[in-house]
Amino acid sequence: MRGNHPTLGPSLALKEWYNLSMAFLDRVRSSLPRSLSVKISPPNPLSKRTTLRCGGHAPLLELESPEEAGQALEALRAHQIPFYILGRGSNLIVADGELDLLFLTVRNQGAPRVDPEGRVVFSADQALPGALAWCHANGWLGLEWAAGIPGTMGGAVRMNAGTRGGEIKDNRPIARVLSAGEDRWKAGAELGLAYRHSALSAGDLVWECALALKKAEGGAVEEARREVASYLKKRNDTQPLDQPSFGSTFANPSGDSAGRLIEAAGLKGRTRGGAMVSPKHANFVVNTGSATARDVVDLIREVREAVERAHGIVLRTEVCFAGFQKDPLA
């Protein structure tokens, strides 16, 4: 995958970027069956599709049915086209530069429904805040842990999203997973949900998921709404929600808090380029307005190394990386 070319003049860099990007786009288009009617957008700025608001350019493929998603996945694998499945980009760093990487987005947009077993089924592109609002409007409880998480249901399954109030694993999810040549529902050990982790591979696309929720009785919904509002207020008071970030940077080590360790190492307010360790919450790396992906990665590495020196603990990131040729933190 290509990166930026700082030694090139602006006009030459732009011309090279256009030619190389179009070549990859042509390769993508030629790999897909002509009978497959899908939308492929030319290279887009991924900074507009991630909550961190930085990253390079890459084409986007929108998938609107499980049938076309399955065909596309099979064709991309057969032609060795690198791709990345993109939700709302809320837990993601995309490399800088022009990327030979196709981003896949689900455009299912189906309304939540209740299946014959009484589980609530959500499409993969359903935003978690909207899912929680739907649950309360329709008398369902059990998704309150998702309050304030900006991601999608598909991403929540892939990363076993959660907060201190719970995680999606608690809802005993089953997920419809598509991959090259396969379309089936998975649950339990096949999903392999653990702390901010699942057993799903990079080529697995979650199309929808069904959750075990509870029908509310009496004034339970109103009580749940009050608790959520109280939690969101506390979150707003203690986290830098007014600045671009991907949320928590590091997973909490057993029995401790990543934020506490980072703050104790004297790293609040530390900067690299346009990236900064938030003075409000040390486990948030924020984009002050001009951060590149390299700024963010360099700052994360610096923080991790400083915490290891200070406390003897190696923090594990909760963040996903896309478009890097190798592990950017190695």
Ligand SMILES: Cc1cc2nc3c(=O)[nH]c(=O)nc-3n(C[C@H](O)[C@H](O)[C@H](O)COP(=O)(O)OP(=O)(O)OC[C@H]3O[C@@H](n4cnc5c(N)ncnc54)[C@H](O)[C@@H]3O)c2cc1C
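Positions refer to the first chain, counted from 1. For clarity, a rigid core is taken as the largest C-alpha set superposing within 1.5 Å between two forms. Given the structure is predicted, the values throughout are model-derived calculations rather than measurements. What changes on going to the form predicted together with the ligand:
Superposition of the core reveals a Cα shift of 2 Å or more for S37 between these two forms.
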Contents of the next structure:
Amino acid sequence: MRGNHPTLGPSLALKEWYNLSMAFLDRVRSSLPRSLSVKISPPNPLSKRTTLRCGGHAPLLELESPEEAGQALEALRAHQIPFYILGRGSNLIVADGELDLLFLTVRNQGAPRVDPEGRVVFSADQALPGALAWCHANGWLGLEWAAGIPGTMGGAVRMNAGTRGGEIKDNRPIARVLSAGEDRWKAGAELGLAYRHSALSAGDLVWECALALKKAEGGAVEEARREVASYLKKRNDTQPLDQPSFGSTFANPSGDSAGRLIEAAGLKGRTRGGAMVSPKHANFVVNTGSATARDVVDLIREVREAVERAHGIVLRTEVCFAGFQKDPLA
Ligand SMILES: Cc1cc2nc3c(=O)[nH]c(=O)nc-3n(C[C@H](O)[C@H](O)[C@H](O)COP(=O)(O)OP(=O)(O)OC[C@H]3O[C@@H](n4cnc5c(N)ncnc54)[C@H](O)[C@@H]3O)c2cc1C
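For comparison with the form predicted alone, produce the structure of the form predicted together with the ligand.
After this comes the whole thing, all chains and molecules, with the earlier chain placed first.
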């Protein structure tokens, strides 16, 4: 049985991919402390861990404590094992094929808590919709901007997730960040939050983050719930939420909107294989059912080039890429 491999070419037998991937898995296992290596899942489909629902296979290590995470990061650095930090996979395109890349994910599952300074501390794997629901159930306000964003707190800090209503930077986050040999709380300039950007590097793992929220008074929670319902309705009316996607493809250029530029270039509905520029929202690329990561990347490149030709503006991608050998859009 033969098929295309993204980096090794068309003639490689599927069995050989499997062997290659097993060789990588063995390398990962032998580099990690024994207690951790038993927790690695063998190559599993990343299509089940990304909201775009496509991408290849790779091993995954779920980290259950900061001590484990610290040990893993140290060992991976020492043995030069390539890894990628995965949250909910809601802003991510993972390359096709068998990937020699270890995905690391936080599996802390700690409930939100209030620290002695009155900040609310969320685990990095806490999903934003659940965080918002917890806030309202416990009388905290300030996270309403996050309504409808499906990612985790870790991904939100890394991306400075936000909407027109606000962004995580407004909550003055302090994040516990682990990297090889370091476990430290970072804030302000060290996090470097800006429009869909942070100063965290690819090897920095957010373990948890503390946000400055407000205690609600009177009927403020009810009012906030109405605000959230209206944000969600607006999303439903304007975004293709019934199809797999990763949210916005491009960041908005200063003073304009990427969606407007793409639509004005006549690209709504444009397809490449199973990937399509959503007819409902031009800045969304959706998987119509059979998209490969290659289809999605080719379509994004085509859109970026067409927008540059039409408007003279080079759009910056907001979505992240994992497992590609080089800049996939080059
Ligand atoms: C329908 C839909 C609507 C969306 N709307 C919005 C929106 O309005 N605004 C917005 O900002 N985004 C939006 N998004 C995109 C996405 O939900 C956010 O960017 C979110 O913050 C990504 O979080 P994640 O956990 O899914 O991260 P992932 O997609 O898994 O990863 C994204 C980046 O964060 C890094 N990362 C993830 N977890 C950690 C961690 N614990 N430590 C360090 N780095 C980490 C990854 O390495 C990667 O670089 C939308 C997505 C969808 C599918």
